[in-house]
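First, one chain by itself in structure tokens, the form predicted on its own.
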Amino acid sequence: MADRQSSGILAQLVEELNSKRIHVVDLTTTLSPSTPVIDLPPIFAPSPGLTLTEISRYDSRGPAWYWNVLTLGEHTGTHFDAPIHWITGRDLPENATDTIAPRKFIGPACVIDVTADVQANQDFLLTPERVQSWEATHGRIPAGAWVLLRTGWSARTTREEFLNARDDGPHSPGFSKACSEFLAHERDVLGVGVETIGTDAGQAGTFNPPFPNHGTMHGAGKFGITSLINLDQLPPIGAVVIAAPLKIADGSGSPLRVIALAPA
């Protein structure tokens, strides 16, 4: 009786998927040579941005196919934090791409607009009373949900915008501290999803702690998701998210391509 039921479930989001009542929202910005990867202190090793080397293009190297050679970082593009990606998660079980479960990949999205906030303080810091006001008219966060943080930078088209780097380093909205605590602790999410180059705010490498959500959701076996687009597309609540890395063995993520199933 429960294999039927759930054979009807799926022949119905069939069904929903082809008469177009279920919008596929793409939230993957276009990988190529010319995405931002994050820029880090020289004392540090960099990330390489994506080099794409032709391995033939119909012709006398492979005469009816064309493919290419990738070389990237795992962190490049629209990607995936995994828990291993940082230190206070490299001792949890099942804390990499090959090893998470995935149905971890799957939730339902909560998506908070704090575009105005954006506009007037581009260093706009998510709180937990922020959370709990968003709350009050959507309904508690579920167990288990990807939270989007809606902030308009998407819009931002050049690699000068989106980094806004100056001379005391970048400028990008993000978590408090105790908000990352609040989403990871208190209602248990999947992880968190920024339309900016990382999950932590452009300032947070002077923060106390250093990068205090990475800190916080990887600790806690949480996920994270980078450069979304088109957030503007989905609503509060009622859109599935499903973010599934590359099985890299031992990754700490990889790029990924996120699709959205939101209500038409």
Second form
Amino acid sequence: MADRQSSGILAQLVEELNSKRIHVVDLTTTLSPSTPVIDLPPIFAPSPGLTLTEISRYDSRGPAWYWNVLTLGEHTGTHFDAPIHWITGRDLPENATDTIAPRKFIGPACVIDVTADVQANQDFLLTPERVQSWEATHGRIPAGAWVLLRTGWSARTTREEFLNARDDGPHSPGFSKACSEFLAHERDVLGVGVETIGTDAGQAGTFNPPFPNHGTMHGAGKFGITSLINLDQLPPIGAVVIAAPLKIADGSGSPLRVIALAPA
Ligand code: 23J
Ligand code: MN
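What does the same protein look like in the form predicted together with oxo(2-sulfanylphenyl)acetic acid, given that the last one was the form predicted on its own?
Below: every chain and molecule of the assembly, starting with the one above.
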């Protein structure tokens, strides 16, 4: 009976997908050799973008098959940040791409729209107060939710616009340290997802401490997802995100396909 009921829920899910009452939103950018990677100060080692090398393409190297070799940094394009990525998460249990419990790859989405704020200020930081005013309208962020920061940044399609570097470094929105602490500790989120190249603001290298969202989230065993698109196709609550990184042994993250199930 229990089996019947649970398979009934899943059969209903398939039916809702078939009838388009639930639609599948692709939150992933296309991964290509021109996908931008984060531009750290030159004193730090850079992460390489994607190189695709052909093995064969229906030719003498393989007459009936086409395939490539990928070379890329783990943190390229739409990608997942595991807790082990940051020094604050280095000793946590189940902190790498191969050891995170797969249950954590599925969670409800809370989408916070700050597009107008970011239009006025490219360095906009989400604050706990702003999250609480969102909660006053949409309800409390449940434990195990993804908080997706909708900034409109994915409309910036050239590398220059997307990285938005000036003489004093990159400028893009993110989270205040207090906000990351609030989401990790007061709300117990799965993590945060952003449209920008990293889960910290462009200027976060100059913050004290530097990169506070990485330090806070990963120190609390939480995740990050970057370079999301199509967040404007999600409701503030009610969508479910599926985000499973590659099972790289001791991996700090990976490119992935991020899918949302959204009510039509
Ligand atoms: C390394 C150092 C700083 C940052 C990052 C990586 C990322 O954003 C990343 O992709 O995790 S801010
Ligand atoms: Mn990353």
